[in-house]
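We begin with a single chain expressed as structure tokens, specifically the form predicted alone.
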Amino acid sequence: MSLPVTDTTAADTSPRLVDTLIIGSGFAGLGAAIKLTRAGKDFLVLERGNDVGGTWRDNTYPGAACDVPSNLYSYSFALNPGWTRSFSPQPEIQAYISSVADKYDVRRRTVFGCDVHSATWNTTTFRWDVQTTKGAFSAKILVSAVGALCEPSLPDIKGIDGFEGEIFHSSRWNHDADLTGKRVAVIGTGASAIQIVPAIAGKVSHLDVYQRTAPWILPRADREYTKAERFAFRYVPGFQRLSRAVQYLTRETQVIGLAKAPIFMKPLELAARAQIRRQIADPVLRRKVTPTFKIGCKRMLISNAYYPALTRPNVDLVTSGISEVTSDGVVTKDGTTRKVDAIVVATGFHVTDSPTFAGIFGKDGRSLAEVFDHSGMQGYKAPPLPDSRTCSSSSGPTPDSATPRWST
């Protein structure tokens, strides 16, 4: 059956009969429902937020912006003329999924603010019991689009609950807290990181960057298009999507490399050590921020601006652990102790143990987190588990009790 127009009430306490149930409304959620509305499929979105986006909606720290191309950070069958750089920032990215969701009219069958508790499938009528925040929902089919970066990863650190200053995850940050003038550590040197650094190093009184593992970071190849390639994406036939071809086929040629020859590295590697080398004069520091792995063992990252920040007079590079967080300050291992008034925890997201997965439960009620533990990240005909009744998930307690007040 049909159900009508986004509805923000839960009323009626049976459950809402639809044909598939979306959870999620970012770039995977979105594509889905755009070809279920193409198809004429009776369909609703479940989005716990309150616009679409996902991951480009909430992270929105000083900085942010795509390390893919922007001609291939959108839909194949919805191209954007109207990108200002080849490397989007955040904003401009919110702004095209939020026009493309317009265009496809998907907010229409999106119940936003409606966070998803539970996913159940009934062996008796064969449906997914939903159970949400705005009531339950019943569906033939059930679509997580959870995405991998919804779901901060925070740090175990001893103290870090009683630090009376400021302090937030990188994808939730507080626009409220003022960090000019003040004394900040940024924990972690992943993606986000390398964006915030650069971002607030000019403007904060000092900063510490807490180093883990020093990460491979190529140059950013970044520009404003012309107003003749912008002419050209909006009015040209084809030309976009022959300029869309043409970065497709040479991100591709990055496979070869990562999962055949790694000898076909050994470029991106020089132009990585060739911008140390170049941006960084101090050897002690270099030495620090070159990486002691192979290049592309982990994600490699592009960044003109992360190293000449590392280099100003007000910036240290910590790279011994941290062991403990103060009410006013943060403890290395070597004893160190570095006041600070207000803490950026970039330490990224839970990708492979996201805290979603234990909350849908398949055949025989075992959850995704129990499967994906037992047999690896696979829910097509996984291998049945030793004893179902007697595994439990490996993904830790839920958001809700294990959220510290500092990360919402």
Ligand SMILES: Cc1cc2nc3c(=O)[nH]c(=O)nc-3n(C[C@H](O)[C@H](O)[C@H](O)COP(=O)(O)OP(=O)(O)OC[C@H]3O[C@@H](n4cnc5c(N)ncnc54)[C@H](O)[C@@H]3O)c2cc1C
Given for the second form:
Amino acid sequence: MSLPVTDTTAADTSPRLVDTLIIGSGFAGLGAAIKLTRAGKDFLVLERGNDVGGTWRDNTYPGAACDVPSNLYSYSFALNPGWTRSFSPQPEIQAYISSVADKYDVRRRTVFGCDVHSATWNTTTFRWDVQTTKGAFSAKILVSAVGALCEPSLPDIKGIDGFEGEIFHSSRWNHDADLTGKRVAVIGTGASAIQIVPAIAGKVSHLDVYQRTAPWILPRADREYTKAERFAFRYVPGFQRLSRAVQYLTRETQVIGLAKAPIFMKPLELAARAQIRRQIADPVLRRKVTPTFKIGCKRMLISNAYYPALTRPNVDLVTSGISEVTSDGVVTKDGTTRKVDAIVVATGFHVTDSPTFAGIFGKDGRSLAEVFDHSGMQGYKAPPLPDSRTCSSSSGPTPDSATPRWST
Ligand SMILES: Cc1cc2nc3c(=O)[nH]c(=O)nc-3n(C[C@H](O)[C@H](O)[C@H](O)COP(=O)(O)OP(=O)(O)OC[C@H]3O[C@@H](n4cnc5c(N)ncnc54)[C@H](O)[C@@H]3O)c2cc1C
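Can you return the structure of this protein in the form predicted together with this ligand rather than the form predicted alone?
Full assembly next; the chain just shown is listed first.
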């Protein structure tokens, strides 16, 4: 089907008119774009990056992979018989997203390198006035698909900006920095860190892993698909969909334990504890990695390789808390200084407080950031803000102020 495509190259300064604008071209933005394409609607995707993929374009760190099985972690309308493993690595996922974008011709309707600065509901025209690095747009409908794990959250640690070695966030991996034979610190023990640590432990000379909270880590049922499975995914009607349905149901049943009856989480806790006992002999390290909160209260992680990496002679798990970073090392609250050549900041993302929210203004001038700040992540029929607020000066979050050199 051939649809009129909004001209995004016009040189005049009047806003480009389009029915629907989608901000972001990760899984969500792409999915919305494909639905609108199929419905024959007029739309544009505004993407600040230079490619589709979002999370999977940005997170290229060693060991990056999904932790939801690939047959499930894909579009229902675009199953991928080509997955090589049950949990695919980042390059495969990015290639998949890219191929879906090509198949549905979404790139043609995407403005890349287009950072959305603000979007304001215009009460005269009943349209969104959108300001971007690629000019102004005007749309009837605005879809935010800016992602929850998109804006790196940078730790506010004394002295960190003065560190003179290599330093970068996990989602902005500096592939020019060769960590081979270097002393490296990884700050954080979340989902990204537990993939990075085993991937680099064997090549660095020494690795300090800084842990604030020990996560619950379950075994990872990751394996290569056999030739027979891959054949069946491709040629046996319904086989891959059945595999996906089984994965879906298995995961959904966890909701009973997570939301209703915690007793059902006990088997998972036992499996996680058994993995600690199986993979770690040292009682001190076992204690350090054993979480002190109920399983399910924070995201559960999966890995078979993280604990073995921690037991390596060149790896230390540091739990005494960071007090300061100096030009060449990390100082912990117990006064110990550990010299390092590089720091990997794996401290997660601004999940509920994306800086983009500070620039999206509704009919009464309230920014999404203000509304979310006041009443949680509820935009539709959100309760009014207290009178003392000022409409125009958004109190929303800013990207960790005075953006340091290592965040981009
Ligand atoms: C390392 C990692 C592994 C993960 N693994 C899993 C997993 O296994 N299973 C799972 O369910 N989830 C996983 N997630 C969560 C993952 O983020 C989501 O599953 C999904 O990819 C999010 O898609 P999205 O389209 O909502 O957002 P994103 O993929 O984050 O895309 C958002 C897009 O919006 C763009 N954007 C943002 N702000 C602006 C702006 N102001 N102007 C223009 N463009 C903008 C960004 O550049 C980006 O391309 C993982 C996340 C990470 C970081």
